[in-house]
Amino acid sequence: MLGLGVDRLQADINRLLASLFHQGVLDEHFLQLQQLQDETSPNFVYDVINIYFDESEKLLRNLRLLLMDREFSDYKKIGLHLNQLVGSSSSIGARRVRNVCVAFRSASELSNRPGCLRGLEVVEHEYHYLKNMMHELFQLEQQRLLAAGVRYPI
(Lines of atoms letter the chains of each structure in order from A and count residues from 1; the text may use other names and numbers.)
(Lines give C-alpha, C1' and ligand atoms only; values in the text may rest on other atoms or scores of the structure.)
Protein backbone atom coordinates (compact mmCIF):
# COMPACT_ATOMS: atom_id res chain seq x y z
CA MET A 1 0.00 0.00 0.00
CA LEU A 2 2.82 2.38 0.87
CA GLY A 3 4.43 1.91 -2.55
CA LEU A 4 1.24 2.93 -4.31
CA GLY A 5 1.30 6.34 -2.61
CA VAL A 6 4.93 6.86 -3.55
CA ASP A 7 4.25 5.72 -7.12
CA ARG A 8 1.22 8.03 -7.40
CA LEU A 9 3.22 11.00 -6.09
CA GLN A 10 6.09 10.24 -8.48
CA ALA A 11 3.58 10.07 -11.35
CA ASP A 12 2.18 13.46 -10.25
CA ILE A 13 5.72 14.91 -10.20
CA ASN A 14 6.43 13.50 -13.65
CA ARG A 15 3.15 14.90 -15.03
CA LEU A 16 3.83 18.35 -13.58
CA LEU A 17 7.36 18.41 -14.99
CA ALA A 18 6.16 17.19 -18.40
CA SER A 19 3.57 19.95 -18.42
CA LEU A 20 6.14 22.61 -17.49
CA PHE A 21 8.46 21.44 -20.26
CA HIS A 22 5.58 21.27 -22.76
CA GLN A 23 4.51 24.82 -21.86
CA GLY A 24 8.09 26.03 -22.29
CA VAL A 25 8.31 27.11 -18.66
CA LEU A 26 11.39 24.93 -18.13
CA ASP A 27 14.16 23.72 -20.44
CA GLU A 28 17.04 21.23 -20.39
CA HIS A 29 19.05 23.34 -17.94
CA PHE A 30 16.57 22.36 -15.24
CA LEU A 31 17.30 18.68 -15.98
CA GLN A 32 21.02 19.40 -15.74
CA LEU A 33 20.43 21.06 -12.38
CA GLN A 34 18.55 17.97 -11.18
CA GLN A 35 21.44 15.75 -12.24
CA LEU A 36 23.74 17.63 -9.85
CA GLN A 37 21.65 16.52 -6.88
CA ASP A 38 22.71 13.34 -5.07
CA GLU A 39 22.71 11.71 -1.63
CA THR A 40 25.38 14.10 -0.37
CA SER A 41 23.27 17.12 -1.33
CA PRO A 42 19.64 15.95 -1.32
CA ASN A 43 18.27 19.52 -1.23
CA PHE A 44 20.52 20.90 -3.95
CA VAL A 45 17.78 21.77 -6.48
CA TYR A 46 15.53 23.23 -3.79
CA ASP A 47 18.38 25.35 -2.41
CA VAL A 48 19.50 26.64 -5.83
CA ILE A 49 15.93 27.47 -6.88
CA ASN A 50 15.32 29.32 -3.60
CA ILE A 51 18.50 31.36 -4.04
CA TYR A 52 17.25 32.18 -7.54
CA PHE A 53 13.89 33.32 -6.13
CA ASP A 54 15.54 35.46 -3.43
CA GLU A 55 17.87 37.16 -5.92
CA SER A 56 15.14 37.56 -8.53
CA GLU A 57 12.84 39.24 -6.02
CA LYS A 58 15.54 41.85 -5.39
CA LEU A 59 16.10 42.42 -9.11
CA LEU A 60 12.37 42.74 -9.81
CA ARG A 61 11.97 45.15 -6.90
CA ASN A 62 14.86 47.27 -8.24
CA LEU A 63 13.40 47.26 -11.75
CA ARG A 64 10.01 48.34 -10.42
CA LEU A 65 11.58 51.16 -8.36
CA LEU A 66 13.58 52.39 -11.35
CA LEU A 67 10.54 52.44 -13.63
CA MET A 68 8.27 54.11 -11.06
CA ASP A 69 10.60 57.11 -10.98
CA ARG A 70 9.07 59.57 -13.49
CA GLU A 71 12.47 61.24 -13.97
CA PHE A 72 14.21 57.96 -14.78
CA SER A 73 16.33 57.94 -17.92
CA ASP A 74 19.18 55.47 -17.27
CA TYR A 75 17.93 52.56 -19.34
CA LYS A 76 21.38 50.95 -19.19
CA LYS A 77 20.76 50.30 -15.50
CA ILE A 78 17.60 48.39 -16.43
CA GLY A 79 19.62 46.43 -18.96
CA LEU A 80 22.15 45.45 -16.28
CA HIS A 81 19.42 44.15 -13.97
CA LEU A 82 17.84 42.26 -16.85
CA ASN A 83 21.17 40.72 -17.84
CA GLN A 84 21.46 39.32 -14.30
CA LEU A 85 17.90 37.99 -14.44
CA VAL A 86 18.45 36.45 -17.89
CA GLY A 87 21.63 34.73 -16.71
CA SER A 88 20.22 33.32 -13.51
CA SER A 89 16.97 32.26 -15.23
CA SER A 90 19.00 30.48 -17.89
CA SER A 91 21.13 28.68 -15.34
CA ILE A 92 18.12 27.09 -13.61
CA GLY A 93 16.23 26.36 -16.83
CA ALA A 94 13.52 29.02 -16.41
CA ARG A 95 12.99 29.34 -20.16
CA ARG A 96 9.86 31.53 -20.28
CA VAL A 97 11.21 33.96 -17.67
CA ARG A 98 14.44 34.22 -19.65
CA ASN A 99 12.59 34.78 -22.92
CA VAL A 100 10.36 37.57 -21.60
CA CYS A 101 13.41 39.22 -20.01
CA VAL A 102 15.08 39.31 -23.42
CA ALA A 103 12.00 41.03 -24.88
CA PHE A 104 11.95 43.48 -21.96
CA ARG A 105 15.64 44.21 -22.56
CA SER A 106 14.84 45.11 -26.18
CA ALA A 107 12.40 47.76 -24.95
CA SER A 108 15.02 49.13 -22.56
CA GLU A 109 17.60 49.34 -25.37
CA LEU A 110 15.11 51.53 -27.25
CA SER A 111 14.52 53.66 -24.12
CA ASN A 112 10.85 52.76 -24.48
CA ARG A 113 9.27 53.47 -21.09
CA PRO A 114 5.78 52.09 -21.92
CA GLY A 115 7.44 49.00 -23.41
CA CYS A 116 9.56 48.62 -20.27
CA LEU A 117 6.51 48.91 -18.00
CA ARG A 118 4.71 46.27 -20.06
CA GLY A 119 7.87 44.13 -20.09
CA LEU A 120 8.13 44.29 -16.31
CA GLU A 121 4.49 43.27 -15.99
CA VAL A 122 5.04 40.23 -18.23
CA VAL A 123 8.28 39.24 -16.46
CA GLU A 124 6.58 39.47 -13.07
CA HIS A 125 3.68 37.34 -14.34
CA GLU A 126 5.99 34.63 -15.70
CA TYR A 127 8.17 34.77 -12.60
CA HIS A 128 5.20 34.27 -10.27
CA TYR A 129 3.85 31.44 -12.40
CA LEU A 130 7.26 29.72 -12.24
CA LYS A 131 7.47 30.29 -8.48
CA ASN A 132 4.00 28.80 -7.93
CA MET A 133 4.80 25.77 -10.08
CA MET A 134 8.13 25.18 -8.32
CA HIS A 135 6.37 25.44 -4.97
CA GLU A 136 3.89 22.80 -6.12
CA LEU A 137 6.73 20.59 -7.40
CA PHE A 138 8.64 20.86 -4.13
CA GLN A 139 5.51 20.07 -2.12
CA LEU A 140 4.91 16.93 -4.18
CA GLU A 141 8.56 15.93 -3.80
CA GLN A 142 8.38 16.45 -0.03
CA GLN A 143 5.22 14.33 0.17
CA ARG A 144 6.91 11.61 -1.92
CA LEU A 145 9.95 11.59 0.36
CA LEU A 146 7.77 11.42 3.46
CA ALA A 147 5.71 8.59 1.99
CA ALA A 148 8.85 6.68 1.01
CA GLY A 149 10.42 7.17 4.42
CA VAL A 150 7.49 6.00 6.54
CA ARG A 151 8.13 2.56 7.98
CA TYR A 152 5.60 0.58 9.96
CA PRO A 153 6.77 -1.98 12.52
CA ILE A 154 6.08 -5.58 11.54
The other form holds:
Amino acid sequence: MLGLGVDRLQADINRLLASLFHQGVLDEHFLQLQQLQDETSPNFVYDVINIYFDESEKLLRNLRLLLMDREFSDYKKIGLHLNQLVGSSSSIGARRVRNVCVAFRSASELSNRPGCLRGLEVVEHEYHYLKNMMHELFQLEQQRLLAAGVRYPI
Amino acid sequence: MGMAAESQFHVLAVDDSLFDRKLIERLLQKSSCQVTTVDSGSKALEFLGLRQGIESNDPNALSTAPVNHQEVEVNLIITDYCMPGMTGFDLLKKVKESSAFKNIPVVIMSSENVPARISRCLEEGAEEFFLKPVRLADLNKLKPHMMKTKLKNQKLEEIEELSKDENGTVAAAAAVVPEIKGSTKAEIEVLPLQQDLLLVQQGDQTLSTNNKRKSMEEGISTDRPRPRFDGITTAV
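Could the form predicted together with its partner chain be given as well, to go with the form predicted alone?
In what comes next, the whole complex appears, and the chain from above leads the way.
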Protein backbone atom coordinates (compact mmCIF):
# COMPACT_ATOMS: atom_id res chain seq x y z
CA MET A 1 0.00 0.00 0.00
CA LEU A 2 2.70 2.45 1.00
CA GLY A 3 4.75 1.50 -2.04
CA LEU A 4 1.88 2.57 -4.25
CA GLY A 5 1.96 6.00 -2.61
CA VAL A 6 5.53 6.52 -3.71
CA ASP A 7 4.83 5.34 -7.24
CA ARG A 8 1.76 7.52 -7.55
CA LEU A 9 3.67 10.56 -6.34
CA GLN A 10 6.52 9.81 -8.70
CA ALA A 11 4.04 9.62 -11.53
CA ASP A 12 2.59 12.97 -10.49
CA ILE A 13 6.06 14.50 -10.43
CA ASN A 14 6.87 13.12 -13.86
CA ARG A 15 3.58 14.36 -15.24
CA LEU A 16 4.12 17.83 -13.84
CA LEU A 17 7.64 18.02 -15.23
CA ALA A 18 6.54 16.73 -18.61
CA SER A 19 3.85 19.38 -18.70
CA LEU A 20 6.29 22.14 -17.77
CA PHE A 21 8.69 21.02 -20.49
CA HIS A 22 5.86 20.83 -22.97
CA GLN A 23 4.74 24.35 -22.12
CA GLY A 24 8.29 25.60 -22.50
CA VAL A 25 8.32 26.77 -18.90
CA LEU A 26 11.38 24.61 -18.31
CA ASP A 27 14.11 23.43 -20.63
CA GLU A 28 16.99 20.97 -20.50
CA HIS A 29 19.07 23.22 -18.26
CA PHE A 30 16.72 22.23 -15.46
CA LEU A 31 17.66 18.60 -16.01
CA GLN A 32 21.33 19.54 -15.93
CA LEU A 33 20.70 21.26 -12.63
CA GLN A 34 19.21 18.04 -11.26
CA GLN A 35 22.28 16.15 -12.42
CA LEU A 36 24.41 18.33 -10.17
CA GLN A 37 22.55 17.02 -7.13
CA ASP A 38 23.90 13.92 -5.44
CA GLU A 39 24.52 12.39 -2.02
CA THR A 40 27.17 14.98 -1.23
CA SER A 41 24.77 17.79 -2.06
CA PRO A 42 21.27 16.30 -1.67
CA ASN A 43 19.36 19.60 -1.48
CA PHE A 44 21.19 21.43 -4.19
CA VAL A 45 18.25 21.98 -6.53
CA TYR A 46 15.98 23.18 -3.75
CA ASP A 47 18.67 25.50 -2.35
CA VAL A 48 19.75 27.04 -5.60
CA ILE A 49 16.20 27.62 -6.80
CA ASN A 50 15.36 29.35 -3.54
CA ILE A 51 18.35 31.63 -4.01
CA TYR A 52 17.04 32.27 -7.52
CA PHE A 53 13.66 33.25 -6.07
CA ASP A 54 15.21 35.63 -3.54
CA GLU A 55 17.45 37.35 -6.03
CA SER A 56 14.82 37.53 -8.74
CA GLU A 57 12.25 39.08 -6.45
CA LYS A 58 14.74 41.73 -5.39
CA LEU A 59 15.46 42.50 -9.02
CA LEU A 60 11.76 42.63 -9.92
CA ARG A 61 11.05 44.95 -7.00
CA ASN A 62 13.84 47.27 -8.08
CA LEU A 63 12.60 47.23 -11.65
CA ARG A 64 9.12 48.18 -10.53
CA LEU A 65 10.43 51.00 -8.33
CA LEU A 66 12.55 52.34 -11.17
CA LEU A 67 9.73 52.31 -13.69
CA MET A 68 7.11 53.72 -11.34
CA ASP A 69 9.27 56.75 -10.72
CA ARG A 70 7.87 59.63 -12.77
CA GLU A 71 11.31 61.01 -13.48
CA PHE A 72 12.72 57.69 -14.48
CA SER A 73 15.33 57.68 -17.25
CA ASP A 74 17.94 55.11 -16.27
CA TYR A 75 17.33 52.49 -18.93
CA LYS A 76 20.88 51.26 -18.54
CA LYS A 77 20.17 50.22 -14.99
CA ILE A 78 17.10 48.32 -16.18
CA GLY A 79 19.33 46.57 -18.68
CA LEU A 80 21.79 45.54 -15.99
CA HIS A 81 19.05 44.10 -13.79
CA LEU A 82 17.63 42.24 -16.75
CA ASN A 83 21.01 40.79 -17.67
CA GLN A 84 21.07 39.24 -14.21
CA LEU A 85 17.58 37.85 -14.62
CA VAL A 86 18.26 36.51 -18.08
CA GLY A 87 21.42 34.82 -16.86
CA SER A 88 20.02 33.21 -13.75
CA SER A 89 16.79 32.16 -15.45
CA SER A 90 18.80 30.46 -18.20
CA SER A 91 20.90 28.70 -15.61
CA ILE A 92 17.95 27.01 -13.94
CA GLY A 93 16.20 26.27 -17.20
CA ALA A 94 13.40 28.79 -16.74
CA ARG A 95 13.00 29.28 -20.45
CA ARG A 96 9.80 31.31 -20.59
CA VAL A 97 10.93 33.70 -17.88
CA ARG A 98 14.22 34.12 -19.70
CA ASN A 99 12.51 34.84 -23.00
CA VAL A 100 10.17 37.48 -21.65
CA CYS A 101 13.12 39.12 -19.89
CA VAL A 102 14.91 39.32 -23.22
CA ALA A 103 11.84 40.96 -24.77
CA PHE A 104 11.67 43.41 -21.86
CA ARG A 105 15.36 44.16 -22.32
CA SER A 106 14.79 45.02 -25.97
CA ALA A 107 12.18 47.57 -24.93
CA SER A 108 14.64 49.10 -22.47
CA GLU A 109 17.32 49.31 -25.16
CA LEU A 110 14.88 51.39 -27.20
CA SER A 111 14.11 53.54 -24.15
CA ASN A 112 10.50 52.60 -24.64
CA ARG A 113 8.80 53.29 -21.32
CA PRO A 114 5.33 51.86 -22.02
CA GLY A 115 7.04 48.87 -23.58
CA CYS A 116 9.07 48.44 -20.43
CA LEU A 117 6.01 48.64 -18.20
CA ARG A 118 4.29 45.98 -20.29
CA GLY A 119 7.46 43.94 -20.32
CA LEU A 120 7.69 44.05 -16.55
CA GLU A 121 4.09 42.90 -16.15
CA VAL A 122 4.69 39.95 -18.44
CA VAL A 123 7.88 39.01 -16.60
CA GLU A 124 6.15 39.23 -13.23
CA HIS A 125 3.36 37.04 -14.51
CA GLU A 126 5.69 34.38 -15.91
CA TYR A 127 7.88 34.50 -12.85
CA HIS A 128 4.97 33.91 -10.47
CA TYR A 129 3.68 31.08 -12.59
CA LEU A 130 7.10 29.44 -12.47
CA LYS A 131 7.35 29.95 -8.73
CA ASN A 132 3.97 28.33 -8.14
CA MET A 133 4.93 25.38 -10.32
CA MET A 134 8.23 24.95 -8.50
CA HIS A 135 6.46 25.02 -5.15
CA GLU A 136 4.11 22.35 -6.35
CA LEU A 137 7.04 20.27 -7.56
CA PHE A 138 8.89 20.63 -4.28
CA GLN A 139 5.77 19.68 -2.33
CA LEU A 140 5.33 16.53 -4.39
CA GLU A 141 9.00 15.69 -3.89
CA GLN A 142 8.67 16.19 -0.17
CA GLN A 143 5.61 13.95 -0.01
CA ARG A 144 7.37 11.31 -2.06
CA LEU A 145 10.35 11.36 0.30
CA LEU A 146 8.04 11.01 3.27
CA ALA A 147 6.17 8.16 1.64
CA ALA A 148 9.44 6.45 0.78
CA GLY A 149 10.64 6.99 4.34
CA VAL A 150 7.59 5.35 5.85
CA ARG A 151 8.15 2.41 3.52
CA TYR A 152 11.54 1.79 5.06
CA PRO A 153 11.16 2.48 8.74
CA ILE A 154 14.42 2.91 10.61
CA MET B 1 38.28 16.52 5.05
CA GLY B 2 39.86 14.39 2.36
CA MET B 3 43.55 13.60 2.48
CA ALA B 4 43.45 13.65 -1.29
CA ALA B 5 43.00 17.41 -1.19
CA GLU B 6 46.65 17.95 -2.07
CA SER B 7 46.33 16.32 -5.43
CA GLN B 8 43.06 18.03 -6.20
CA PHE B 9 42.89 21.20 -8.23
CA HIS B 10 42.02 24.31 -6.31
CA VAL B 11 39.87 26.83 -8.10
CA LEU B 12 39.14 30.38 -7.02
CA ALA B 13 35.69 31.39 -8.26
CA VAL B 14 34.71 35.06 -8.38
CA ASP B 15 31.14 36.31 -8.86
CA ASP B 16 29.09 39.03 -7.19
CA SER B 17 25.88 37.01 -7.48
CA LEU B 18 25.19 34.47 -4.73
CA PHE B 19 23.18 32.42 -7.20
CA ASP B 20 26.08 32.18 -9.65
CA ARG B 21 28.54 31.40 -6.88
CA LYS B 22 26.39 28.55 -5.66
CA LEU B 23 26.13 27.18 -9.15
CA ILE B 24 29.78 27.42 -10.13
CA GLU B 25 30.80 25.98 -6.79
CA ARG B 26 28.64 22.91 -7.36
CA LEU B 27 29.82 22.53 -10.93
CA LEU B 28 33.44 22.66 -9.83
CA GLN B 29 32.87 20.24 -6.95
CA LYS B 30 31.20 17.88 -9.38
CA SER B 31 34.40 18.15 -11.45
CA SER B 32 36.39 17.06 -8.39
CA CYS B 33 37.88 20.46 -7.70
CA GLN B 34 38.42 22.18 -4.42
CA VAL B 35 36.62 25.52 -4.55
CA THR B 36 36.97 28.87 -2.86
CA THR B 37 34.34 31.44 -3.78
CA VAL B 38 34.59 35.19 -3.29
CA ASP B 39 32.16 37.91 -4.24
CA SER B 40 34.49 40.49 -5.73
CA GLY B 41 37.71 40.99 -7.65
CA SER B 42 39.34 42.77 -4.74
CA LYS B 43 38.53 39.87 -2.41
CA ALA B 44 40.04 37.55 -4.99
CA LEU B 45 43.25 39.55 -4.95
CA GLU B 46 43.22 39.56 -1.16
CA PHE B 47 42.87 35.80 -1.17
CA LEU B 48 45.83 35.49 -3.50
CA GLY B 49 47.77 37.90 -1.33
CA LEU B 50 47.91 40.65 -3.91
CA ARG B 51 46.02 43.45 -2.24
CA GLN B 52 47.34 46.67 -3.75
CA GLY B 53 45.54 49.14 -1.53
CA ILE B 54 43.25 50.39 -4.28
CA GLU B 55 40.21 52.30 -3.15
CA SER B 56 40.31 50.43 0.13
CA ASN B 57 37.33 51.39 2.27
CA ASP B 58 37.78 48.23 4.23
CA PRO B 59 39.78 48.84 7.39
CA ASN B 60 40.57 45.16 7.51
CA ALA B 61 42.14 45.05 4.06
CA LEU B 62 45.42 43.20 3.90
CA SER B 63 48.57 45.09 3.12
CA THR B 64 50.58 44.45 -0.02
CA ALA B 65 52.86 41.84 1.48
CA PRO B 66 53.59 39.27 -1.20
CA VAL B 67 52.48 35.97 0.26
CA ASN B 68 54.31 32.77 -0.48
CA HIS B 69 51.89 31.63 -3.14
CA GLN B 70 52.52 28.01 -2.38
CA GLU B 71 50.52 28.38 0.78
CA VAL B 72 47.45 29.38 -1.17
CA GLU B 73 48.03 27.38 -4.30
CA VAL B 74 45.40 28.26 -6.81
CA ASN B 75 45.36 26.29 -10.03
CA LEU B 76 42.72 28.34 -11.79
CA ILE B 77 40.73 31.53 -11.41
CA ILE B 78 37.25 31.60 -12.88
CA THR B 79 35.52 34.94 -12.78
CA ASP B 80 32.35 36.66 -13.91
CA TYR B 81 32.93 39.52 -16.32
CA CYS B 82 30.25 41.95 -15.12
CA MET B 83 30.90 42.86 -11.52
CA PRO B 84 30.58 46.21 -9.76
CA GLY B 85 33.89 47.89 -8.96
CA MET B 86 36.55 45.62 -10.37
CA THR B 87 35.29 43.77 -13.40
CA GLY B 88 36.48 40.31 -14.36
CA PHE B 89 38.59 41.94 -17.05
CA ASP B 90 40.25 44.23 -14.49
CA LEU B 91 40.96 41.21 -12.32
CA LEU B 92 42.41 39.35 -15.30
CA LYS B 93 44.77 42.24 -16.01
CA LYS B 94 45.90 42.49 -12.40
CA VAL B 95 46.64 38.78 -12.25
CA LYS B 96 48.55 38.79 -15.52
CA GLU B 97 50.53 41.87 -14.45
CA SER B 98 51.66 40.22 -11.24
CA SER B 99 54.91 38.31 -11.38
CA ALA B 100 53.77 35.87 -8.73
CA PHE B 101 50.45 34.92 -10.26
CA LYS B 102 50.59 35.58 -13.98
CA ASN B 103 50.88 31.87 -14.66
CA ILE B 104 47.58 31.06 -13.03
CA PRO B 105 45.11 30.38 -15.83
CA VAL B 106 42.13 32.72 -15.79
CA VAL B 107 38.72 31.94 -17.25
CA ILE B 108 36.05 34.57 -17.81
CA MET B 109 32.31 33.92 -17.69
CA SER B 110 29.59 36.15 -19.03
CA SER B 111 25.89 35.90 -19.77
CA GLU B 112 26.36 38.27 -22.71
CA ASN B 113 27.75 37.22 -26.04
CA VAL B 114 29.81 40.25 -27.05
CA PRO B 115 32.51 39.20 -29.55
CA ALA B 116 34.63 42.30 -28.94
CA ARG B 117 34.60 41.57 -25.23
CA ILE B 118 35.54 37.94 -25.80
CA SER B 119 38.47 38.89 -28.04
CA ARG B 120 39.68 41.47 -25.59
CA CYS B 121 39.72 38.93 -22.76
CA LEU B 122 41.51 36.30 -24.78
CA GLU B 123 44.07 38.84 -25.95
CA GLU B 124 44.68 39.89 -22.38
CA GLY B 125 45.55 36.31 -21.52
CA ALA B 126 42.34 34.58 -20.51
CA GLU B 127 42.51 30.88 -21.29
CA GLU B 128 38.84 30.49 -22.00
CA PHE B 129 35.69 32.53 -22.21
CA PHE B 130 32.52 30.75 -21.15
CA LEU B 131 29.04 31.93 -21.93
CA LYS B 132 26.62 31.42 -19.09
CA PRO B 133 24.96 29.16 -18.27
CA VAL B 134 28.22 27.30 -17.75
CA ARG B 135 27.95 23.54 -18.09
CA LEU B 136 29.85 20.62 -16.69
CA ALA B 137 31.23 19.92 -20.17
CA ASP B 138 32.79 23.40 -20.22
CA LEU B 139 34.66 22.72 -17.00
CA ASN B 140 36.15 19.54 -18.44
CA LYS B 141 38.11 21.79 -20.79
CA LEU B 142 39.86 23.34 -17.84
CA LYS B 143 41.73 20.29 -16.61
CA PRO B 144 44.67 20.64 -19.04
CA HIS B 145 45.10 24.31 -18.11
CA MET B 146 45.15 23.51 -14.41
CA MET B 147 47.43 20.56 -14.96
CA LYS B 148 50.01 22.85 -16.53
CA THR B 149 50.38 25.06 -13.46
CA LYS B 150 50.37 22.11 -11.11
CA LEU B 151 53.08 20.32 -13.07
CA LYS B 152 55.07 23.51 -13.41
CA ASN B 153 54.92 24.11 -9.66
CA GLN B 154 55.96 20.55 -8.99
CA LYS B 155 58.83 20.75 -11.44
CA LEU B 156 59.99 24.02 -9.95
CA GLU B 157 60.00 22.47 -6.51
CA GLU B 158 61.98 19.51 -7.77
CA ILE B 159 64.48 21.77 -9.47
CA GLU B 160 64.91 23.80 -6.31
CA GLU B 161 65.63 20.63 -4.41
CA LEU B 162 68.17 19.53 -7.00
CA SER B 163 70.02 22.83 -7.13
CA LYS B 164 70.33 22.82 -3.35
CA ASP B 165 72.10 19.45 -3.33
CA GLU B 166 74.57 20.16 -6.11
CA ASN B 167 77.16 22.92 -6.11
CA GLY B 168 77.12 25.50 -8.87
CA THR B 169 74.82 23.51 -11.07
CA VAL B 170 72.09 26.09 -11.18
CA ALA B 171 72.67 26.62 -14.86
CA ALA B 172 72.28 22.91 -15.54
CA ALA B 173 69.16 22.77 -13.41
CA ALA B 174 67.63 25.63 -15.32
CA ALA B 175 68.24 23.80 -18.55
CA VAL B 176 66.32 20.83 -17.23
CA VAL B 177 63.11 22.76 -16.60
CA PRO B 178 60.79 21.65 -19.31
CA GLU B 179 59.13 24.48 -21.13
CA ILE B 180 55.50 23.69 -20.52
CA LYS B 181 54.10 25.77 -23.28
CA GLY B 182 50.62 26.82 -22.59
CA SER B 183 48.42 29.06 -24.59
CA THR B 184 50.72 32.02 -24.84
CA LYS B 185 49.46 35.25 -26.31
CA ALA B 186 51.04 34.48 -29.66
CA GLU B 187 49.14 31.25 -29.93
CA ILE B 188 45.70 32.53 -29.13
CA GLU B 189 43.60 32.78 -32.21
CA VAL B 190 41.70 35.98 -32.48
CA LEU B 191 38.70 34.64 -34.26
CA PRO B 192 36.62 36.74 -36.61
CA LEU B 193 33.91 38.77 -34.96
CA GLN B 194 30.90 36.92 -36.21
CA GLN B 195 27.74 36.40 -34.23
CA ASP B 196 27.03 33.07 -35.85
CA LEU B 197 30.43 31.50 -35.43
CA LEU B 198 29.84 27.80 -35.38
CA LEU B 199 31.76 25.67 -32.98
CA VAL B 200 32.20 22.06 -33.72
CA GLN B 201 32.93 20.19 -30.57
CA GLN B 202 35.56 17.69 -31.37
CA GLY B 203 35.98 14.26 -29.85
CA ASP B 204 39.10 15.22 -27.96
CA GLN B 205 37.79 18.40 -26.45
CA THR B 206 40.48 18.81 -23.85
CA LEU B 207 43.24 20.04 -26.14
CA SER B 208 41.10 21.82 -28.65
CA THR B 209 41.73 25.52 -29.03
CA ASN B 210 38.64 25.90 -31.19
CA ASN B 211 36.48 26.01 -28.14
CA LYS B 212 37.97 29.17 -26.76
CA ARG B 213 34.96 31.12 -27.84
CA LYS B 214 31.42 30.08 -27.47
CA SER B 215 29.24 32.25 -29.62
CA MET B 216 26.28 29.95 -29.64
CA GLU B 217 23.71 30.24 -26.88
CA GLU B 218 22.50 26.68 -27.01
CA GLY B 219 24.93 23.82 -27.20
CA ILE B 220 25.26 22.00 -30.46
CA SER B 221 27.46 19.30 -29.11
CA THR B 222 26.42 15.77 -29.64
CA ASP B 223 27.49 14.57 -26.27
CA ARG B 224 24.69 16.05 -24.24
CA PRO B 225 21.72 13.81 -23.54
CA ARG B 226 18.44 15.04 -24.88
CA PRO B 227 15.70 15.52 -22.30
CA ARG B 228 13.48 12.53 -21.93
CA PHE B 229 9.98 12.96 -20.66
CA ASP B 230 8.98 9.41 -19.84
CA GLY B 231 10.02 8.03 -16.53
CA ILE B 232 11.81 11.11 -15.41
CA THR B 233 13.24 10.57 -12.02
CA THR B 234 13.83 13.62 -10.01
CA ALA B 235 15.41 14.08 -6.69
CA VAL B 236 15.11 16.98 -4.36
